[in-house]
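Starting off, we have a lone chain in the form predicted on its own, written out as structure tokens.
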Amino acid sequence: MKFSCIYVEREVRDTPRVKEILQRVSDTAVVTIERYGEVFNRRAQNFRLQKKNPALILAKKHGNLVLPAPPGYGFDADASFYFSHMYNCVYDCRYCFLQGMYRSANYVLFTNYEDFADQIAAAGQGLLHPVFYSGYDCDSLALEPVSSFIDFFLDWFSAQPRLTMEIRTKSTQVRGLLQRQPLDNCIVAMSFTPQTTWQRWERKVPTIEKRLDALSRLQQQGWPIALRFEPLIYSQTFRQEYAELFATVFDRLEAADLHSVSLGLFRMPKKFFSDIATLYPDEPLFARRYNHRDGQVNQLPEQELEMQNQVQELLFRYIDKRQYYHCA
């Protein structure tokens, strides 16, 4: 993977981790700063076109790492929480909230793994069975090669059976996990939408063919895989569309060892959905008619109704209900 430039936060400059990510990316300059604020966080940057270059800024996260997860967001469990080891995605999906949510298309990668987990058990302590979700403000997979994070972090979970870690992804950088044993208390979640959403809005994604073949490998391998079908996002054809991507996806997987399957609505803060507007003005996405309410963004109430009720009803086809939920 390459990148315009690495940026490396000096109180981490010299840790054993760095250095290894370095030696990786031997190739590309490296430039130490004070805190990563002062590149990520400037102001006059322009996500468009930094999103066509982006730089690597190697850092270390402060205070609060694990936090509450939003209501709804994932399935049901004793608590639920989510931690972000980096900000920004190497995909590039037109719908992505971050492009709203950072004024920078510049990768964060926090490198203090350890505080992570130390926070990570914090948060567990006491409860019967916690989910952990990563993913959230990035992809969990797609930098691996660079990151090692989920290397790291299956050692740690390994030893957590209680704790439950689920790694949402697009990626299909699985070489690590197909090299390990699986593990009960780790689930990669891989996201789909339809081939047309794909063809449109999810640049740098890899096909779905490709995805389904990395979660075919981690399944037959005995690792508990989960599916997202996320976002739905509205259109005429809709039905067909879905109904052609459930008939691949589980012509590959075997839906009755599946250990989750999810629907998600498009949805968005105002404020997001305005900025990322203004940067692409001529996507037609942006100009179609939505739901404003709450600070949300979303799309109108009969088609959400219509499109979740229509795209259930075709899922409820290939799994069973118990292994179904919708993520608001």
Given for the second form:
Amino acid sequence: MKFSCIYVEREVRDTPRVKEILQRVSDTAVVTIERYGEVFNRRAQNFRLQKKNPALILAKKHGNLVLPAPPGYGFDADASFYFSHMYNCVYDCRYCFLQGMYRSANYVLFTNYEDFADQIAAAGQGLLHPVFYSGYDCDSLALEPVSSFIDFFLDWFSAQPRLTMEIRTKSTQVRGLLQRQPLDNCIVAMSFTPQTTWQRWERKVPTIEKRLDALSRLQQQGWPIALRFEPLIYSQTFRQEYAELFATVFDRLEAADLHSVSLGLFRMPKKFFSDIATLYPDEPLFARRYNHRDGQVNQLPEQELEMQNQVQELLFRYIDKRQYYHCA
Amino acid sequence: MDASPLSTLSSLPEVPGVAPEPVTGRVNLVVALGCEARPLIRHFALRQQRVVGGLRVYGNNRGLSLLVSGVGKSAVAAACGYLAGLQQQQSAEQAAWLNVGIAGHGRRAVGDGVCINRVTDFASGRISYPPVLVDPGAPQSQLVTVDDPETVYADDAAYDMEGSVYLSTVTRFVTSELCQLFKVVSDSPDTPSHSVTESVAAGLIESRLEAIDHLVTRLNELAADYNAIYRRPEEVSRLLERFRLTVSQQLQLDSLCRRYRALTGSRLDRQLDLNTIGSGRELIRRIEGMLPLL
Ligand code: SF4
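Go ahead and give the structure of the form predicted together with the partner chain, now that the form predicted on its own is out.
Now the complete complex, all chains and molecules, led by this one.
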């Protein structure tokens, strides 16, 4: 993996983990900084241009590292939380809300994994089966060869059977998982959209075939796997596209063994949407008509309803309804 | 670097009586000294376009401009502000900027070329991080901008007298990704700056022309990409000539024209019968009705 430059916070520069990471990318220039915000939040940045050659920022995350998951996010659980060890993603999905959330396309990797683990333990205290979602502000696995993040957390969660982690990803970097015993409380949740959406809007994301290949190997080895069909983006041919996608997916995976399957519509906060639309004035996805309501941008209600119902109906040809949830 | 023995303009070719031409370069090269400019002028086949109060601007017809700013922070601030302002008046297109110059360095050898990834203004302590989006294959380095010629070279950094202000001035006009710095090491703890004559400085820049050329080419592409994305659609200007719109209607029109283009791939004004539209408000309403759903 190549970065234009690596910025390292002075506070973590001499930690063993950062030293290891720097060894993995030893041919890249390293600059010491005080706080990641100096680089990440500076003025006069263009996310779109930066995405052509992002830098890596190694930092320590302070404050609340584990937060309650937004209502409707994820499957039924005792309580749900999310944590982000990283901001931004090595992939470039045009519909991704991160483009509107951050001014910079540089990757921030928070290397104080132990602090995350401590806060996860604290958040889970007294709860029966809490779930912790990773990959909310990034892709959980895509930077694994550099970060070894999942490696650390698989070790940690293996000793915490009461706590569940969902590893949300579009990456095929599953070698680390395949090299160890499956953990019942670590679910690999892979996101899919139809082939046309992938071609049009998911730059650098591995092909559907490659992702299925990775998932299928994980499933065969006994890892709990989940499917996330999102975002559902309306098109006139969506029914056909989803019919084909489901046929392909369920041909490769054992549907009955899936941990869970979800659908999620394309929507985002209005502020993010308008910033992304400004960044990509030439992108048809943001030029369409949307429904702007309560600070949210949604697809038109009739499109949402039609799509939600029809895709759900197609999906239920393959899975049991008890495996399903709708992601708000 | 010790800039004092080198003069800003003495070694530049005089081109008397050249009429000012529009300066609309997509890449602006900024150098402090005439001797730094000389190899660049030759290499990029630049001609003098303007002389304003001792400031010289050179250019070619491929969108490249070169500005000889003079030495020191106030000189570079004035020069960059002048060129950016001038170009803004003449065109809405954004240019990329590249500061090229000789510099002292605490660790690197004389002749090395470096891309700058961190700039410290020694006097104020202010630090900036120019994104190194374009990689010319040269190593990266930090830069410290000092007020007086550097003699100690304490850090593993390049030393100049303009970089920090070049950066802060230019990023008031363009996004930071379009603003880079490239330095060629001229002096170091072992090779003091008083040995750097004009011909040595010119020779050092000359020796790194390949990297500079690469940077200019890539920055030019970047600026072209940027302008292709963000320039105001032609039809907006055309419609604005015809209709009186409030500022907020102008913004709406801009956004609607872009959306129409994005969705249909074609210009919206070609689909409108302008003679049947009586007011700005009606224009906006008509266009809104023309936007396809998907
Ligand atoms: S994989 Fe997910 S996080 Fe990464 S760019 Fe795509 S949508 Fe965003």
